[in-house]
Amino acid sequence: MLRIVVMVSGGGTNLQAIIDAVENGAVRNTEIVGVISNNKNAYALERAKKHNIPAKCISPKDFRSREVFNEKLLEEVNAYAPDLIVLAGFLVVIPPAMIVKYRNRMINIHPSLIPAFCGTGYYGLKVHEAALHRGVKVVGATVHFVDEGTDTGPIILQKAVEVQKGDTPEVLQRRVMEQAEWRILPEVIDLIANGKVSVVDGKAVISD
(Lines of atoms letter the chains of each structure in order from A and count residues from 1; the text may use other names and numbers.)
(Lines give C-alpha, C1' and ligand atoms only; values in the text may rest on other atoms or scores of the structure.)
Protein backbone atom coordinates (compact mmCIF):
# COMPACT_ATOMS: atom_id res chain seq x y z
CA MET A 1 0.00 0.00 0.00
CA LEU A 2 1.46 3.35 -1.11
CA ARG A 3 1.35 5.90 1.70
CA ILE A 4 0.98 9.43 0.33
CA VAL A 5 1.08 12.87 1.91
CA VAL A 6 -0.56 15.66 -0.10
CA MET A 7 0.73 19.20 0.35
CA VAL A 8 -1.49 22.08 -0.74
CA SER A 9 -1.91 25.83 -0.23
CA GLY A 10 -5.40 26.62 -1.49
CA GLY A 11 -8.78 25.16 -2.33
CA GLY A 12 -7.56 21.64 -2.86
CA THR A 13 -9.33 20.70 -6.09
CA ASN A 14 -6.44 18.43 -7.04
CA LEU A 15 -6.56 16.92 -3.56
CA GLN A 16 -10.26 16.24 -4.10
CA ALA A 17 -9.49 14.56 -7.41
CA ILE A 18 -7.03 12.27 -5.62
CA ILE A 19 -9.46 11.52 -2.77
CA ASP A 20 -12.22 10.68 -5.26
CA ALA A 21 -9.92 8.46 -7.32
CA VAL A 22 -8.74 6.56 -4.25
CA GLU A 23 -12.29 6.09 -3.00
CA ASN A 24 -13.71 4.95 -6.36
CA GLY A 25 -10.82 2.58 -7.06
CA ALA A 26 -9.28 4.46 -9.99
CA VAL A 27 -6.14 4.81 -7.85
CA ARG A 28 -5.25 1.40 -6.45
CA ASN A 29 -3.05 0.29 -3.54
CA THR A 30 -2.92 3.83 -2.16
CA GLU A 31 -3.73 5.47 1.17
CA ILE A 32 -3.71 9.21 1.84
CA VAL A 33 -2.08 9.30 5.26
CA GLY A 34 -1.93 13.07 5.68
CA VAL A 35 -2.55 16.52 4.24
CA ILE A 36 -0.30 19.48 5.02
CA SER A 37 -0.98 23.11 4.18
CA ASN A 38 0.98 26.29 4.80
CA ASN A 39 -2.32 28.19 4.92
CA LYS A 40 -4.63 27.68 7.90
CA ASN A 41 -7.55 28.99 5.82
CA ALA A 42 -6.98 26.58 2.93
CA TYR A 43 -10.22 24.80 2.05
CA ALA A 44 -8.07 21.75 1.32
CA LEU A 45 -7.88 21.18 5.09
CA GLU A 46 -11.68 21.00 5.25
CA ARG A 47 -11.74 18.54 2.35
CA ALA A 48 -9.33 16.30 4.25
CA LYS A 49 -11.36 16.45 7.45
CA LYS A 50 -14.56 15.53 5.59
CA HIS A 51 -12.86 12.32 4.52
CA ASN A 52 -11.26 11.62 7.91
CA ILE A 53 -7.75 12.27 6.62
CA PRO A 54 -5.29 13.71 9.18
CA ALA A 55 -4.58 17.34 8.23
CA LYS A 56 -2.48 20.13 9.67
CA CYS A 57 -1.21 23.62 8.91
CA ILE A 58 2.51 24.38 9.09
CA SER A 59 3.12 27.99 8.13
CA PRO A 60 6.45 29.80 7.76
CA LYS A 61 4.75 32.73 9.54
CA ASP A 62 4.67 30.72 12.76
CA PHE A 63 8.44 30.25 12.99
CA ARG A 64 11.25 32.69 13.74
CA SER A 65 13.18 31.77 10.62
CA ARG A 66 12.82 29.84 7.37
CA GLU A 67 15.46 27.39 8.60
CA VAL A 68 13.38 26.51 11.66
CA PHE A 69 10.26 26.19 9.48
CA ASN A 70 12.11 23.92 7.05
CA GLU A 71 13.19 21.65 9.89
CA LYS A 72 9.67 21.49 11.32
CA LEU A 73 8.09 20.86 7.92
CA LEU A 74 10.41 17.95 7.20
CA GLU A 75 9.83 16.60 10.71
CA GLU A 76 6.05 16.68 10.24
CA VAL A 77 6.27 15.04 6.81
CA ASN A 78 8.55 12.31 8.14
CA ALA A 79 6.10 11.61 10.96
CA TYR A 80 3.60 10.32 8.38
CA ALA A 81 6.23 7.90 7.00
CA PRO A 82 5.12 8.53 3.41
CA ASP A 83 6.22 6.57 0.38
CA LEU A 84 5.28 9.47 -1.88
CA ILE A 85 4.78 13.21 -1.39
CA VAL A 86 2.31 14.92 -3.73
CA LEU A 87 2.59 18.68 -4.22
CA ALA A 88 -0.87 19.76 -5.34
CA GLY A 89 -0.63 23.53 -5.51
CA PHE A 90 1.82 23.94 -2.64
CA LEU A 91 3.20 27.47 -2.93
CA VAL A 92 6.17 27.15 -0.59
CA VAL A 93 9.78 26.49 -1.57
CA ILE A 94 10.57 22.88 -0.64
CA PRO A 95 13.48 22.57 1.82
CA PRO A 96 16.63 21.16 0.15
CA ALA A 97 16.87 18.44 2.79
CA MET A 98 13.37 17.23 1.88
CA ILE A 99 14.25 17.09 -1.81
CA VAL A 100 17.28 14.96 -1.02
CA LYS A 101 15.43 12.63 1.36
CA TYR A 102 12.50 12.11 -1.00
CA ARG A 103 14.42 12.03 -4.28
CA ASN A 104 12.17 10.51 -6.96
CA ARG A 105 9.48 10.12 -4.28
CA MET A 106 8.00 13.62 -4.55
CA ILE A 107 5.80 14.72 -7.45
CA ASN A 108 4.33 18.07 -8.49
CA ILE A 109 1.46 19.08 -10.78
CA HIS A 110 2.10 22.15 -12.94
CA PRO A 111 -0.59 23.78 -15.12
CA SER A 112 1.40 23.96 -18.36
CA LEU A 113 3.18 21.72 -20.82
CA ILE A 114 6.69 21.98 -19.37
CA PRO A 115 9.07 23.49 -20.48
CA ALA A 116 6.55 26.16 -21.54
CA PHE A 117 5.37 28.68 -18.94
CA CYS A 118 7.17 27.16 -15.98
CA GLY A 119 9.86 28.12 -13.49
CA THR A 120 10.05 31.00 -11.06
CA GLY A 121 6.97 33.24 -11.11
CA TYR A 122 4.78 30.86 -13.09
CA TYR A 123 2.02 29.57 -10.83
CA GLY A 124 -1.77 29.63 -10.66
CA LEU A 125 -3.48 32.13 -12.92
CA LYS A 126 -0.14 33.66 -13.95
CA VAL A 127 0.53 30.58 -16.11
CA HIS A 128 -2.73 30.96 -18.00
CA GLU A 129 -2.36 34.73 -18.35
CA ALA A 130 1.06 34.20 -19.92
CA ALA A 131 -0.22 31.51 -22.27
CA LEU A 132 -3.07 33.70 -23.52
CA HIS A 133 -0.76 36.70 -23.86
CA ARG A 134 1.61 34.63 -25.99
CA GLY A 135 -1.25 33.40 -28.15
CA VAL A 136 -0.54 29.68 -27.88
CA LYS A 137 -3.16 27.31 -29.27
CA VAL A 138 -2.49 24.39 -26.94
CA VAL A 139 -1.84 24.38 -23.19
CA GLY A 140 -2.08 21.60 -20.64
CA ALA A 141 -0.63 20.16 -17.45
CA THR A 142 2.46 18.22 -16.40
CA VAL A 143 3.20 15.88 -13.51
CA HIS A 144 6.90 15.64 -12.73
CA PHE A 145 9.28 14.53 -10.02
CA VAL A 146 10.66 17.33 -7.85
CA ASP A 147 14.34 18.21 -7.93
CA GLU A 148 16.40 21.23 -6.86
CA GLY A 149 15.15 23.39 -9.73
CA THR A 150 11.72 24.96 -10.27
CA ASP A 151 9.60 22.66 -12.46
CA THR A 152 12.79 21.00 -13.78
CA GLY A 153 12.48 17.42 -12.48
CA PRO A 154 11.85 14.34 -14.65
CA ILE A 155 8.50 14.57 -16.49
CA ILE A 156 6.15 11.64 -15.84
CA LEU A 157 2.93 12.52 -17.70
CA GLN A 158 1.57 15.44 -19.70
CA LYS A 159 -1.86 16.15 -21.15
CA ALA A 160 -2.69 18.79 -23.72
CA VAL A 161 -5.76 21.05 -23.68
CA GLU A 162 -6.91 23.28 -26.53
CA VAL A 163 -7.23 27.01 -26.07
CA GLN A 164 -10.62 28.27 -27.26
CA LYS A 165 -11.65 31.60 -28.71
CA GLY A 166 -12.69 34.05 -26.03
CA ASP A 167 -10.89 32.24 -23.21
CA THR A 168 -10.10 34.27 -20.11
CA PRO A 169 -7.35 33.14 -17.73
CA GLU A 170 -10.02 31.92 -15.31
CA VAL A 171 -11.94 29.94 -17.94
CA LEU A 172 -8.73 28.41 -19.29
CA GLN A 173 -7.54 27.53 -15.80
CA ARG A 174 -10.77 25.65 -15.12
CA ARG A 175 -10.58 23.72 -18.41
CA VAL A 176 -6.97 22.72 -17.76
CA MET A 177 -7.98 21.49 -14.30
CA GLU A 178 -10.95 19.48 -15.56
CA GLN A 179 -9.38 18.06 -18.71
CA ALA A 180 -5.80 17.59 -17.57
CA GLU A 181 -4.81 18.12 -13.94
CA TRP A 182 -7.58 16.13 -12.29
CA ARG A 183 -6.95 13.24 -14.67
CA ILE A 184 -3.19 12.87 -14.87
CA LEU A 185 -2.34 13.48 -11.20
CA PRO A 186 -4.40 10.49 -9.97
CA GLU A 187 -3.15 8.47 -12.95
CA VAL A 188 0.49 9.08 -12.01
CA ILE A 189 -0.16 8.14 -8.38
CA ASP A 190 -1.76 4.89 -9.55
CA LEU A 191 1.21 4.14 -11.81
CA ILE A 192 3.67 4.76 -8.97
CA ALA A 193 1.59 2.73 -6.51
CA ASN A 194 1.73 -0.20 -8.88
CA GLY A 195 5.47 -0.01 -9.55
CA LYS A 196 5.26 1.28 -13.10
CA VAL A 197 7.37 4.43 -12.86
CA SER A 198 11.15 4.54 -12.62
CA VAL A 199 13.84 7.14 -13.27
CA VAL A 200 16.59 6.17 -15.69
CA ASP A 201 19.37 8.57 -16.66
CA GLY A 202 17.39 11.51 -15.29
CA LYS A 203 14.21 10.67 -17.20
CA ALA A 204 10.99 9.12 -15.93
CA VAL A 205 10.13 5.84 -17.61
CA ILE A 206 6.68 4.25 -17.52
CA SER A 207 6.54 0.48 -17.90
CA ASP A 208 3.60 -1.66 -19.01
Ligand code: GRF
The other form holds:
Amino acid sequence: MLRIVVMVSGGGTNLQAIIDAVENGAVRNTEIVGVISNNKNAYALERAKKHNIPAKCISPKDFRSREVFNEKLLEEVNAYAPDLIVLAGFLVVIPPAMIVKYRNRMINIHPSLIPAFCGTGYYGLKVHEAALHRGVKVVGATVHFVDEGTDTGPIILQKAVEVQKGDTPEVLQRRVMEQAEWRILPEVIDLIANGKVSVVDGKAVISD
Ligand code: GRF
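And the form predicted together with the named molecule, for comparison with the form predicted alone?
What follows is the entire complex, opening with the chain shown before.
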Protein backbone atom coordinates (compact mmCIF):
# COMPACT_ATOMS: atom_id res chain seq x y z
CA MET A 1 0.00 0.00 0.00
CA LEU A 2 1.50 3.34 -1.11
CA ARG A 3 1.34 5.87 1.73
CA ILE A 4 0.97 9.37 0.32
CA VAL A 5 1.05 12.81 1.92
CA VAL A 6 -0.57 15.58 -0.15
CA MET A 7 0.68 19.15 0.34
CA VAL A 8 -1.70 21.99 -0.55
CA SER A 9 -2.15 25.75 -0.31
CA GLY A 10 -5.52 26.52 -1.88
CA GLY A 11 -8.86 25.16 -2.98
CA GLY A 12 -7.70 21.55 -3.19
CA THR A 13 -9.42 20.47 -6.41
CA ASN A 14 -6.40 18.30 -7.26
CA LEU A 15 -6.52 16.81 -3.76
CA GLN A 16 -10.22 16.12 -4.33
CA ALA A 17 -9.42 14.37 -7.60
CA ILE A 18 -6.97 12.13 -5.73
CA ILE A 19 -9.43 11.44 -2.90
CA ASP A 20 -12.18 10.54 -5.38
CA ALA A 21 -9.88 8.32 -7.44
CA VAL A 22 -8.68 6.43 -4.35
CA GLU A 23 -12.26 5.97 -3.15
CA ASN A 24 -13.59 4.80 -6.54
CA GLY A 25 -10.66 2.46 -7.16
CA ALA A 26 -9.13 4.32 -10.11
CA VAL A 27 -6.05 4.74 -7.94
CA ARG A 28 -5.11 1.33 -6.52
CA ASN A 29 -2.95 0.26 -3.59
CA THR A 30 -2.82 3.79 -2.19
CA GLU A 31 -3.71 5.46 1.11
CA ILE A 32 -3.73 9.22 1.71
CA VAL A 33 -2.19 9.22 5.20
CA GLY A 34 -2.04 13.00 5.61
CA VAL A 35 -2.65 16.45 4.15
CA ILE A 36 -0.45 19.41 5.03
CA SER A 37 -1.13 23.05 4.14
CA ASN A 38 0.81 26.24 4.81
CA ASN A 39 -2.50 28.12 4.70
CA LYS A 40 -4.90 27.58 7.58
CA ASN A 41 -7.76 28.88 5.41
CA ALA A 42 -7.12 26.49 2.53
CA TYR A 43 -10.38 24.81 1.57
CA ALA A 44 -8.25 21.78 0.78
CA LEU A 45 -8.05 21.19 4.55
CA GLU A 46 -11.84 21.05 4.68
CA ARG A 47 -11.89 18.52 1.85
CA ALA A 48 -9.47 16.29 3.80
CA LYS A 49 -11.48 16.53 7.00
CA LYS A 50 -14.71 15.62 5.17
CA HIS A 51 -12.99 12.39 4.17
CA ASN A 52 -11.49 11.74 7.61
CA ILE A 53 -7.96 12.28 6.35
CA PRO A 54 -5.54 13.69 8.98
CA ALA A 55 -4.91 17.32 8.02
CA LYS A 56 -2.79 20.05 9.54
CA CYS A 57 -1.50 23.53 8.86
CA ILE A 58 2.18 24.33 9.17
CA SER A 59 2.86 27.93 8.23
CA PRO A 60 6.21 29.73 7.88
CA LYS A 61 4.49 32.68 9.57
CA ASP A 62 4.37 30.72 12.82
CA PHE A 63 8.14 30.26 13.05
CA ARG A 64 10.94 32.66 13.90
CA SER A 65 12.91 31.75 10.81
CA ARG A 66 12.60 29.86 7.55
CA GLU A 67 15.25 27.43 8.75
CA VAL A 68 13.19 26.54 11.83
CA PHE A 69 10.06 26.18 9.66
CA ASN A 70 11.93 23.93 7.23
CA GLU A 71 13.01 21.63 10.05
CA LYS A 72 9.49 21.44 11.48
CA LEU A 73 7.91 20.83 8.08
CA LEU A 74 10.25 17.94 7.32
CA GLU A 75 9.72 16.53 10.82
CA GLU A 76 5.93 16.61 10.36
CA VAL A 77 6.12 15.05 6.89
CA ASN A 78 8.43 12.29 8.11
CA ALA A 79 6.03 11.53 10.96
CA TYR A 80 3.54 10.19 8.39
CA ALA A 81 6.23 7.82 7.01
CA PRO A 82 5.13 8.56 3.44
CA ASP A 83 6.26 6.57 0.42
CA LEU A 84 5.30 9.46 -1.86
CA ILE A 85 4.77 13.19 -1.36
CA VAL A 86 2.33 14.90 -3.73
CA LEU A 87 2.58 18.68 -4.17
CA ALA A 88 -0.88 19.77 -5.29
CA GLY A 89 -0.69 23.52 -5.53
CA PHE A 90 1.73 23.86 -2.62
CA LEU A 91 3.17 27.37 -2.87
CA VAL A 92 5.98 27.19 -0.31
CA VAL A 93 9.58 26.51 -1.36
CA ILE A 94 10.41 22.90 -0.46
CA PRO A 95 13.28 22.62 2.02
CA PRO A 96 16.48 21.35 0.34
CA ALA A 97 16.81 18.54 2.90
CA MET A 98 13.31 17.34 1.99
CA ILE A 99 14.17 17.24 -1.73
CA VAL A 100 17.23 15.11 -0.94
CA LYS A 101 15.37 12.75 1.41
CA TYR A 102 12.43 12.26 -1.00
CA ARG A 103 14.32 12.31 -4.28
CA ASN A 104 12.17 10.60 -6.92
CA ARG A 105 9.50 10.14 -4.22
CA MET A 106 8.00 13.65 -4.45
CA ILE A 107 5.85 14.77 -7.39
CA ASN A 108 4.33 18.09 -8.45
CA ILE A 109 1.48 19.04 -10.77
CA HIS A 110 2.19 22.07 -12.94
CA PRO A 111 -0.53 23.62 -15.13
CA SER A 112 1.50 23.86 -18.35
CA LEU A 113 3.35 21.60 -20.78
CA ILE A 114 6.82 21.97 -19.24
CA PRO A 115 9.22 23.48 -20.39
CA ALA A 116 6.68 26.08 -21.50
CA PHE A 117 5.43 28.64 -18.97
CA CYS A 118 7.19 27.23 -15.93
CA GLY A 119 9.83 28.22 -13.42
CA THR A 120 9.94 31.13 -11.01
CA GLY A 121 6.86 33.33 -11.16
CA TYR A 122 4.77 30.86 -13.20
CA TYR A 123 2.04 29.55 -10.91
CA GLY A 124 -1.76 29.49 -10.80
CA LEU A 125 -3.49 31.95 -13.13
CA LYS A 126 -0.19 33.55 -14.18
CA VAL A 127 0.58 30.45 -16.24
CA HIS A 128 -2.61 30.77 -18.26
CA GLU A 129 -2.28 34.54 -18.64
CA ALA A 130 1.18 34.00 -20.15
CA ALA A 131 -0.10 31.27 -22.49
CA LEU A 132 -2.90 33.48 -23.80
CA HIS A 133 -0.54 36.45 -24.11
CA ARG A 134 1.88 34.33 -26.20
CA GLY A 135 -1.00 33.08 -28.33
CA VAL A 136 -0.25 29.35 -28.04
CA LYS A 137 -2.90 27.01 -29.46
CA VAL A 138 -2.18 24.11 -27.12
CA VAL A 139 -1.59 24.13 -23.35
CA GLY A 140 -1.83 21.37 -20.78
CA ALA A 141 -0.45 20.01 -17.53
CA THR A 142 2.63 18.15 -16.37
CA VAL A 143 3.37 15.83 -13.45
CA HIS A 144 7.07 15.67 -12.64
CA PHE A 145 9.41 14.57 -9.89
CA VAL A 146 10.64 17.42 -7.72
CA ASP A 147 14.33 18.28 -7.75
CA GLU A 148 16.33 21.29 -6.62
CA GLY A 149 15.05 23.47 -9.44
CA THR A 150 11.63 25.01 -10.04
CA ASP A 151 9.51 22.72 -12.26
CA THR A 152 12.75 21.09 -13.53
CA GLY A 153 12.56 17.49 -12.29
CA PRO A 154 12.01 14.41 -14.50
CA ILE A 155 8.71 14.64 -16.38
CA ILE A 156 6.44 11.65 -15.70
CA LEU A 157 3.22 12.42 -17.57
CA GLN A 158 1.77 15.29 -19.60
CA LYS A 159 -1.62 15.93 -21.16
CA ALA A 160 -2.42 18.52 -23.83
CA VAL A 161 -5.50 20.76 -23.87
CA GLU A 162 -6.68 22.98 -26.74
CA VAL A 163 -6.97 26.73 -26.31
CA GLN A 164 -10.38 27.86 -27.53
CA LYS A 165 -11.47 31.15 -29.11
CA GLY A 166 -12.41 33.71 -26.50
CA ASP A 167 -10.71 31.89 -23.63
CA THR A 168 -10.04 33.97 -20.56
CA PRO A 169 -7.29 32.89 -18.13
CA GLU A 170 -9.95 31.63 -15.73
CA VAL A 171 -11.81 29.61 -18.38
CA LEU A 172 -8.56 28.14 -19.67
CA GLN A 173 -7.38 27.29 -16.13
CA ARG A 174 -10.59 25.41 -15.46
CA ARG A 175 -10.33 23.44 -18.71
CA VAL A 176 -6.72 22.50 -17.98
CA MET A 177 -7.77 21.34 -14.50
CA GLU A 178 -10.78 19.34 -15.73
CA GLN A 179 -9.20 17.81 -18.83
CA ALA A 180 -5.61 17.41 -17.67
CA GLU A 181 -4.64 17.99 -14.03
CA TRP A 182 -7.42 16.04 -12.38
CA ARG A 183 -6.71 13.09 -14.72
CA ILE A 184 -2.93 12.81 -14.90
CA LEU A 185 -2.19 13.41 -11.22
CA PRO A 186 -4.25 10.42 -10.04
CA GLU A 187 -2.95 8.40 -13.00
CA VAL A 188 0.67 9.02 -12.00
CA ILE A 189 -0.05 8.08 -8.37
CA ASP A 190 -1.63 4.81 -9.54
CA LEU A 191 1.39 4.10 -11.78
CA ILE A 192 3.79 4.73 -8.90
CA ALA A 193 1.66 2.69 -6.49
CA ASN A 194 1.95 -0.23 -8.90
CA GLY A 195 5.67 0.04 -9.50
CA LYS A 196 5.39 1.32 -13.08
CA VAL A 197 7.59 4.42 -12.82
CA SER A 198 11.36 4.58 -12.63
CA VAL A 199 14.03 7.20 -13.31
CA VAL A 200 16.80 6.22 -15.73
CA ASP A 201 19.57 8.68 -16.62
CA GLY A 202 17.50 11.54 -15.20
CA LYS A 203 14.41 10.67 -17.25
CA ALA A 204 11.20 9.20 -15.88
CA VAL A 205 10.28 5.91 -17.55
CA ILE A 206 6.83 4.32 -17.41
CA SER A 207 6.87 0.54 -17.84
CA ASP A 208 4.02 -1.42 -19.44
C1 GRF B 1 -3.49 23.98 -9.80
O2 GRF B 1 -3.74 24.79 -10.91
C3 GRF B 1 -2.16 23.31 -9.98
O4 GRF B 1 -1.82 23.05 -11.32
C5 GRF B 1 -1.22 24.33 -9.44
O6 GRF B 1 -1.89 24.92 -8.34
C7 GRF B 1 -3.29 24.80 -8.54
C8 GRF B 1 -3.86 24.12 -7.33
O9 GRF B 1 -5.23 24.12 -7.42
N10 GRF B 1 0.02 23.70 -9.02
P11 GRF B 1 -6.06 23.25 -6.35
O12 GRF B 1 -5.68 23.74 -4.97
O13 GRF B 1 -5.66 21.81 -6.55
O14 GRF B 1 -7.49 23.50 -6.71
